[in-house]
Each structure stands twice: as C-alpha cells, then as structure tokens.
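Below sits a lone chain in structure tokens, taken as the form predicted on its own.
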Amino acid sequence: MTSAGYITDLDYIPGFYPHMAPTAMRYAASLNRVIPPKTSDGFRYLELGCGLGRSLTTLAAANPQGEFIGIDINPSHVGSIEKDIAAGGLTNVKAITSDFVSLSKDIGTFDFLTLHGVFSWVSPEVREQVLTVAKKHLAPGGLLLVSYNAMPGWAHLQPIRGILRQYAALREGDTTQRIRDALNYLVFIRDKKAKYFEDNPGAAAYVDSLLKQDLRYLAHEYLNEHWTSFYFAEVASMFNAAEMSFVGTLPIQTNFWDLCVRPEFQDLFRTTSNRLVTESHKDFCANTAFRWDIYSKQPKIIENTQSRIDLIDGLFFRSVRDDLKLPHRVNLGVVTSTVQGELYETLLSILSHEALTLSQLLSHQQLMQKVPAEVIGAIDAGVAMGLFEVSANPVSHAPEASQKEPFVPSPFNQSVLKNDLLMGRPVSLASVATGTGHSIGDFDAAILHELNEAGENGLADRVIARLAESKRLLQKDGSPITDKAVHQEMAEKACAQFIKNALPQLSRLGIVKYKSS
C-alpha cells in the first residue's frame, strides 16, 4: 500500500457527518427526480476514506438493517474503528485497512458508496482509483457522495495552503510541532501586515478561524502533497467518465438555486436548463468553497408527482420542533427567505404531532382538496430551510416532561457518551427512528452520561465531579468561573435546562427512552 503523499503518522480528528447518513442522500435524489435505493429490506453502505469512522459507526447504529464497509489505509484508525464497533455492540460494520487499488475482488457491489475528506486530499493517481472502484462496486442505481474543496471560494484561500505547508516543510520535529510552527508564521506574517494580507482582508480574517482549529485538523487539511480545489465542472466530468451522472447536492437548501444567489441572478437561472450549467453559475454568485455532491450509475428518473409518491418510501416529513410558528425566516449565507402562508400553516400544525409520509400526507383530510404537487413544492421548501426534517422512520412525539427515569438504551451511544463526553467537541449519537445521528454538545453529554449512569438525585454534583476530572470549568462571558457557588449554581440550572428542554427531543429521537412505573 502507498499513502501517495497523504498524512499518516497523525490520526484524524473524529466527526460524525449527516450528510453521508442514506437517508439524506435517498432524499436529495428523490428531490431531483432520481428514484433512490430502498432501504428498508436491508441495503449495502460503502466508505473510502473513512478515517476514524465515526460517521460509519453512527450510520450503522442506526441503520441495523443495513451492512457497513469503511476502507482506510491507516491501520491506526482501522484499529480505533474496532474498539468503537466492539464497545458499541455493532455486528452490521467491519472497517478494512487498504488502500482503494487492493481492494478485495469479492467485496461485491454497493447501494451506498461515500467519501468525505478525500478526493481534494489524494493524489491524480488515488482519485482514478476512486473512479475505478466507484464504476466497479457501485449498484446500478446506487448513489455515490463526494465532498471536496470548490472553487471559486477556495480562489482567495489557496496561498494560506500553500505557505503552511511550505513553512512546515521547512520545520523540525512530528507532523504536531511542524504545523504549530507553520502557524505561528502564518499569524506573524499577517499580523506584521504582508501584502498579501493587506490586499485580501477576508484571508487576514480566516487566519483567525485557523486558531481555533484542532492541529490534526489543520495537518490534515494542509499538509498533504496532492491538496486540490477543483470547479464542480472538473469533478462531473471525472464521474461523467466513470458512467456516474449528477443528480443533486446537499445540504439540501444547495438544490434551490433562489436559496443560493442573491435576486440579482435569478433570471440567469431561469434561463438555463443545463443543470451542470446551473451549478457552476451558483458556484460564482454564491462564491462556493466546499461541495458534497451525488452521482448516480445508471439512474433512474421520476417522471411525474405522483410516480415520486408511488416510487420513494422510507421517507418520512416532521416539523423539526413541536414549538415552531410562522411566519419561519431563515438567512441560508446569501439570501434570506421567510416560510409563511396558510398552506404551511397546515403542513406545520399536522407534521407537529406525527411524522408522515408524502403519500400519507396528500390523504390527510386536510390536504385532501390541495394540488398534490403545490403540497410537495411546500414541503421540500420547508426542508431546505429548516422547518422540516426527514427521517428513515416515523419520530414519535415527545414525551411529557414528567415522565421520569430516562436512559439510553443503545450500547452504542452508551459507549459514545462514556468516552467522548467532555472532550471540547459535539458528541454524536444515533438514532434509529431518524436513520442517522445527531449531535448534542459535550456539556450537555456528560450531563446525559450522568443521567444515564445513576439519575437525577445529585446530577449537578457528579457533573462537577466530571469538569473537576477533566480540568474544565464552566464559562460564563467567555471567562472561566472560579467561584465555587457560581459554578454550582451554573451546574445546576444547565442540568435542570437539558432535563426541560434536550431530554424530551432526545427522547423524540428513540435516544433516551424511560422506564415504565
């Protein structure tokens, strides 16, 4: 195996990532027209690149009828992989140390086929072996999801790249110390007002954004030989060579262009029929750094409104709140965009109390007398800007705060809460009712893991004890709070806000479940 100038004498920082969830992708395809693999009898999920797994482990928790694959070619995350998969219980997952040229023949075909931190990161070689694997292990009709850094928004940044590593090179010491030093020179050089800086202020601001970054994060990003951004023109084209055809994007609000660009362009995109036109258009108005596209191989089209009912299950619409009201405004990164009429008034009060279907939802009694395809409109709108979610199964409503004794009934997200509590990152849990995970910050996790472990008697004193063992204090202002009856009183009002507030959404999600009286 080769790492073809990729980092991997320092591990990769752990993160769970929604957008590779099959629920997501199933989706964003159906809303362009491409009827998705089913899930529901039992699917086949691949990820290249997978690096310490996280999204794989997560995604397999809660998707138990699915089987997971996560190839990686660092033995040292394959290896943390399968710590994660035994302490969590997990039997639908197995991770694979490889590169993507010595893959297994038999490894056989895949409904699922991802890869996210990967194809700007490897060299021209590894990206042709992802094309390879993708045309020989992807299902006709499966779905294949590719996230990279895009241009033109990377167009101002690039140098930042290139001075790190070109610094770093130039550096004693680990892969940690090369990229701390690389970073200091780059704050110095800025600070000491370099022309470059001085002529493009948005770079001198992003230095700050880097500060607050993990190391291995920036190693990662930075410091392998072959980092790439290329245009969403460049990268159909690869998959268009694979035989794989662009059918859509996420997040999902990126398929609505007049989510995207500002007024101004809107008659550009009215007149262009070309989707891969489109997208490079939106790139420029919206100035994109960062894509995670679909491709499909042999893909299959919706027709009509009511073939997209008859043909897409599995996918059930929410509200993503029981407390929402209208009018909804939302500002996306370019445009804002307000959700309001009565149309949504009534999607909004039905999807409150109950997650269903588009066919279950166009039989409504209340939806009856409404133009099926005004009602979907409605509804894929209210997702891309929030109102909505989509879920693999129905969500229950939450529960009434008095129920008592709640816990966590997956080994999985027990394990997840023990080891990653309090660890400065948001700790990701998984969700079957949802088909993928959802992330809670640490705070609120060590406050679920001690909820979990011993209930609500002295919750806010074994909370503490967790702070104390972890030299953290609670943050008031941004200041540490070093009066003890302060931070008591901190502790205790978060611990009885999660219980008020994140415990019943949590237990919405079949997270936390309680015990019957």
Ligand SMILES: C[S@@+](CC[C@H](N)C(=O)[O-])C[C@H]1O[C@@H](n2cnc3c(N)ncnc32)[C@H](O)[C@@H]1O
Contents of the next structure:
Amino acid sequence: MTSAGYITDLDYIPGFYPHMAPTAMRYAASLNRVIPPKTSDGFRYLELGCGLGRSLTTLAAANPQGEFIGIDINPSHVGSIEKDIAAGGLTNVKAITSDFVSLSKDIGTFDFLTLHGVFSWVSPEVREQVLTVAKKHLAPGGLLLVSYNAMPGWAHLQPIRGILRQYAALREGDTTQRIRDALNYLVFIRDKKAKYFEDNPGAAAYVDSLLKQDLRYLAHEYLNEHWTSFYFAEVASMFNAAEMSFVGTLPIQTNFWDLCVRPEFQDLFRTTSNRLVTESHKDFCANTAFRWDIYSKQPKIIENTQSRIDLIDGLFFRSVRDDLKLPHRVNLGVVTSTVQGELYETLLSILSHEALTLSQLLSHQQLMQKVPAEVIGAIDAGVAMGLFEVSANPVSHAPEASQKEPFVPSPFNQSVLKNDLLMGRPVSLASVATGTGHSIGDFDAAILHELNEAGENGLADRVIARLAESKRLLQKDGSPITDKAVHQEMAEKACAQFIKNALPQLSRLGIVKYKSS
Ligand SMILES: C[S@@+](CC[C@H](N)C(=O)[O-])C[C@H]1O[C@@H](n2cnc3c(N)ncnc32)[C@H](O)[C@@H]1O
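Please show me the structure of the same protein in the form predicted together with the ligand, now that we have looked at it in the form predicted on its own.
Below is the entire complex, every chain and molecule, led by the chain shown above.
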C-alpha cells in the first residue's frame, strides 16, 4: 500500500457531514429529475477515505437497512472506527484498511459512493484510482458524492497553502509542531504586512480563520504533498471520462441559480440550459471555494411530475421548526431571498404538524385543488431556503410537556455522547427517523449524557463535575465565570433550557424517548 504523499503519521479530526446522507443525495438527484436508488428495502454504501468514520458510523446507525463500508489507508483511523462500531453495537458497517488500488474486486457494487476531503488532496494517480473504483463499483443508477476545493474561490488562497507547506518542510519536529510553526510564520508575515496580504485583503482575513482551526485539520488540509483546487468543468470531464454524469449539487440551494446569483447576472442562466456552462458561471458569480457534486452512472431521467411523485420512496417533508413564520427571509451567500404567499402558508401549516411524502401532500385536502407542479416547486424552493427538511421516515409530533424520564435508546448515540461530550466540537447523534445525524453542542451533549445516566435529580451538579474534570468553566461574554455561585446558577439555567427547548426536538427525531408520562 502507498499513501502517495498523503500524511499518515497524524490522525485526522472526527466530523459528521450531513450531505453524505443517502436522503440528501437522493433528494438532490430527484430535484434534478434523476431517479435515485431505492433505499427502503436495503442499499449498499461505500465511503472512500473515510478518516475517523463519523459520517460512516452515524449514517449506519441512522439507516439500519443499509450496509456501509469505509476504506482508509491509515490503520489508526480504521482502528478508531472499529472501536466506535463495537461500542455502538453496530452490525451493518465495517471499516477496511486499504488504499484504493488494492480494494478487493469481490467487494461488489454500491448504490451510494462518497468521498469527502479526498479528491483535492491526493496525487493525480490516486485520483485515477478513485475514478477506476467508482467506474467499477458504482451500481448503474447509483449516486456518487465528491467534494473538492473549487475555483475561483480558492484562487487568492492558494499561495497560503504553498507558504505553509514550504515553511513546515524547513522545520524540525513532528507534523503537529511543523504546522504550528508554519502557522505562526504565516501570522507574522501577515501582521508585518507582506505585500501579498496587502494586495489580497481577503487572504489576510483568512489567516484569522486558520487560527481557530484544529492543528490536525490544518495538517491534513495543507501539508500533503498534493493539493489541487479544480474548476467544476475539470472535475466533470474526469467523471465523464469514467462514464459518470453530473446530476446535481449540495447543499440544496446550490441547485437554484436564482438563489446563488445576483439578478443582474441571471440572463445567461435563463438562456442557456447547458449545466456545464451555468455551473461554471455560478461559481464565478458566487466565488465558490468548495463544492459537493453528485454524479451518477447511467442516470435514469424522470420524465414528468407524476413520475417524480411515484418513484421516490422514503422522502418525507416537514417544517424545520414548529414556530416558523412567513415572510421568511434568508441570505444564502450573495442573494437575500424571501419566502411568502398563500401556498407557502398552507404548506407550512400542514408540515409543522406532520411529515408527508409528495403524494400525501398532493392529496391533502387543503392542496387537492392546486397544480401539482406548483406545489412541488414550492416544496423544493422551501427546502432550498431552509423552511422545510427532508427525512427518510415520518418524524413524530413534539411530545406533551408532561413527559418524564427522558433516555437515549440507541447504544451508538450513548457511546458518542460519552466519548465526545465537552470535546470542543459539535456532537452528532443518529436519527433513524430522518436517516441522518443531528448535531448538538458539546456542552448540551454533557447534559444529555448525564440525563441519560442518572435523570434530572442533581443534574446541574453532575454537569459541573464534568466541566471540572475537563478543566473547563462556563463562559459569559467570552470570559470564564470564576464565581462559584454564578457558575452554579448558569449551569442550572442551561440544564433547564435544554430540557425545555432541545429535548422536545430530540424526541421528535427519536434520539430521545421518555419512560413514562
Ligand atoms: C481529509 S481526510 C477526510 C476524512 C473523512 N472523509 C472526513 O470527511 O472526515 C482524507 C482521508 O483520506 C485517506 N486517504 C488518503 N489517501 C488515501 C488512499 N490512497 N487510499 C485510502 N485512503 C486514503 C486519509 O488517510 C484520510 O483519512
């Protein structure tokens, strides 16, 4: 096995990415009139370069009917995943230590193939291996998700990577020490106003965002021998050569050019249906720096509205929150959009109470008289603008306030809470109802873990003990609270708020259940 210049002496950071969920990929494909693979009776999912496997294991826990396999060259990553699999009692997922070229031919074909944080960071030869694996192992009609650093958004940041890598190579010590030294040097030349930073103020500001990052992330992002940012058309041409066609992008709003491109630039989009051209122009108008693209092998095209309704199993729609009000204004990067009008009011009132499929929505008595294509268009636009969410199964109602004794039923979620509480990054919990993971803060994770372990009595005291173990204090206005009484009061308030606001949401998702009412 060869890592071909990819660093293997320092583990990556764990992270869950919701775009990798089958539900997200299926919905994005269907939005672009491509029939997605069916999932309700089982499916196969392969992640190439799965790192510490948080997306892989969370999605496996959220989709028990699927079979998940992750491949990574780093045995330490695979060892960590195996521990998570055992601790979470998962039986539908495995991780394999392998490079892409040595992958067993007997591994079969997959309905979903994903690679996040890989394509831009490996050698041209390894990219070819990825394409060969995809060509061989993606089932016809299957969906592949690839993320990469995109142009033109990376153009003015590319030199930063060059300086970091060159400086790190001059330094002594392990990878962590070398990236730390390189970052300090970068800050030094930025603060001393090197002309590059004067001429590129965006790059100067970007240095501050690097300072907030985990050194393990920075090492994996910047210290690999290979590192390339691509134009959309370059990636599309590589996948086309491997017999795969572009079928859409994530997040969902990026499929709507009118949500990503200011009105004065939209004429080209109205007159050109060539997606290769419109995607490239969109990236220029939005200065895209990162893309999540979906490709398919022999995609089957949905002919008309009716086919879209009939052919998609397991896509349920619901409002993002029960208390959303119209008009709903969102800024999706460069354009501020407003959702309003009678149709949206009706959809919101229905979907605040229940999660429905497209066909259930169209036969709802409040919508029966409407033109189906208009209703579906409003649902799609509502998802893009953060009004509605897509889930794999119906999501239950908010529970009664009188429900008592909350607990976390899933052994996987229990083990994630225990391991990740107060670790300084979001904690993602699996929901079978939505078929994906949902992130909560690491402090909320400590509260939920303690609630699950020993209930509400003395909850704040136990959470404070956890904070003390992690040598952390709660903060107010960015400063740690040192006064014991104030700290106690804040912890009690946070626990009460969590029980009032977060628990009902987690209960809707099935992440929390109640023993009695
Ligand atoms: C930036 S990490 C991304 C990890 C994971 N996908 C995530 O999103 O958290 C890239 C991963 O690809 C793996 N990798 C790099 N080159 C590889 C190769 N040739 N074969 C298998 N895995 C490889 C690395 O070990 C690393 O875990």
